[in-house]
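As a starting point, one isolated chain is supplied in structure tokens, in the form predicted on its own.
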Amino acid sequence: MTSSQRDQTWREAYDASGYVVLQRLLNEDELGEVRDALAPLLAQGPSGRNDFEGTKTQRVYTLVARGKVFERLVEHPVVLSMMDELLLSNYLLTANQAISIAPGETPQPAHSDDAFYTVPRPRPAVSVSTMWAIDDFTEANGATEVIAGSHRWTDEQLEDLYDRDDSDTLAPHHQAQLQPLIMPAGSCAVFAGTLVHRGGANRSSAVRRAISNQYCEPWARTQENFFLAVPSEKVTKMSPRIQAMLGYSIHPPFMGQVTARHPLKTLDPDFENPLED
């Protein structure tokens, strides 16, 4: 999709398939440098701990906490925009991660990314999820990999994603069903977080690297704790989109006060907290 296209189109076939790719919405420079951010990250992680993160895949949580240049992705205007629209206001980021698939990685188990809000199927996502394109994406590198069209499916049908006999084992007619999300660098792919995917196998003999930002409702809880995770001294840095995605907001009436204050109030210097001494 071309961006004379994407405002017109991206809603259509988000809505019809789950998912929409946006071309190459960061240029060389900006890629350089977000490459030039992750390498010292990846460098000091461990691979994942079991299949679901990857034994072969290297992740680094809490990005936005770690360089303004993911802070930047974090508030891209382009995806905003599409949440705005997706979303209710106040929306806040869930997740935002870095995914670096190695050589020899097998499949990640398929799944969709807001399973565990258990409100019956099929029903709006509770979150989007954006996946940036660090490295191609290839059907030989790992490219994540989606059914079209299973954002609408019922609880059944999800049940019904593996095997009966085998619950390791994807279900044929739903294996012949994945696609891979072939994109170049720079691109960026906006699903429901109710669409089945998953990371798929690196057969290639380079890493592929991925940037996951992932936003939910304002109601929501949140998958990563950024309160706990994201020191408040960075947080009074940060812009206050971002603050506010980070859970430094209201939603009305008065969801996320502090002692029945704002919770911007906690980063002023001169703010007492009565319950301390």
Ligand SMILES: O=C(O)CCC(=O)C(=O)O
Contents of the next structure:
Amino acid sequence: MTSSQRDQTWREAYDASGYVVLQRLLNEDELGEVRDALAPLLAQGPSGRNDFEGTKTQRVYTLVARGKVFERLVEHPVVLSMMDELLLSNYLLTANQAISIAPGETPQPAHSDDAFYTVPRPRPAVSVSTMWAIDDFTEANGATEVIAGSHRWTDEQLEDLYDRDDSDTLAPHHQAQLQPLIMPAGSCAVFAGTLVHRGGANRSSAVRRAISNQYCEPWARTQENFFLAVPSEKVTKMSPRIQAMLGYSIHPPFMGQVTARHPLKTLDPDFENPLED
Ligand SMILES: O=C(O)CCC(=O)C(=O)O
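Please show me the structure of the same protein in the form predicted together with the named molecule, now that we have looked at it in the form predicted on its own.
Okay, now the whole complex, with that chain kicking things off.
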């Protein structure tokens, strides 16, 4: 937790500021495992295609299907105990990616992660994001920057984020409100999908690696289409909790059904799809 959050419970801090930082949730061995698993993936990856992805930022999507260590992060017990409180049961994984910001990267456009759910604000977050620091997050290397309290903003306040005459420039008073989430590697920031934030500029000489796992209400469309992305042979080997978060679950009474059957049945080798010839 940050110093201003020290005397609060995680829930008080989250409700008041829209985020909370859990310090050093991973130990050195666990961090080493994550870094080792990330290295070959980042070695392959191209940089982002636009300002939002970051032209000097590498992203690797759908990590959950790329190594057991990434599955463990998705179902980290501390994180899931918080999601259990913040979201309805049967919540889903909506996004799951590594973000490696290289030296020279400029600040990402400020945004909120669940902005594409066009339900008028202020409103409860439809999704909750986590940002795992795989390197120390510093002021210089592109630590995620947040505007505390912006999770309660109205749509009008959100529209006011950028200068009215220059849609690429943050309004000066909002620029001043951005605070970097400075935290040691192994820490995890948990923030509301409604919170305004961005990846910072990397003015250091080393990359800043992070993993962003995001979870959403069970009635919301997920950002990543895990049904199409993750082969069912891999899903079969995952834990029941991850299978459920990838959509192999029912949100009562019948959201997620497959021709009126539970989606887990599709993983059974004897499953017969009535629509296949
Ligand atoms: O990399 C970061 O610190 C933030 C990235 C982010 O917010 C996003 O890509 O949606």
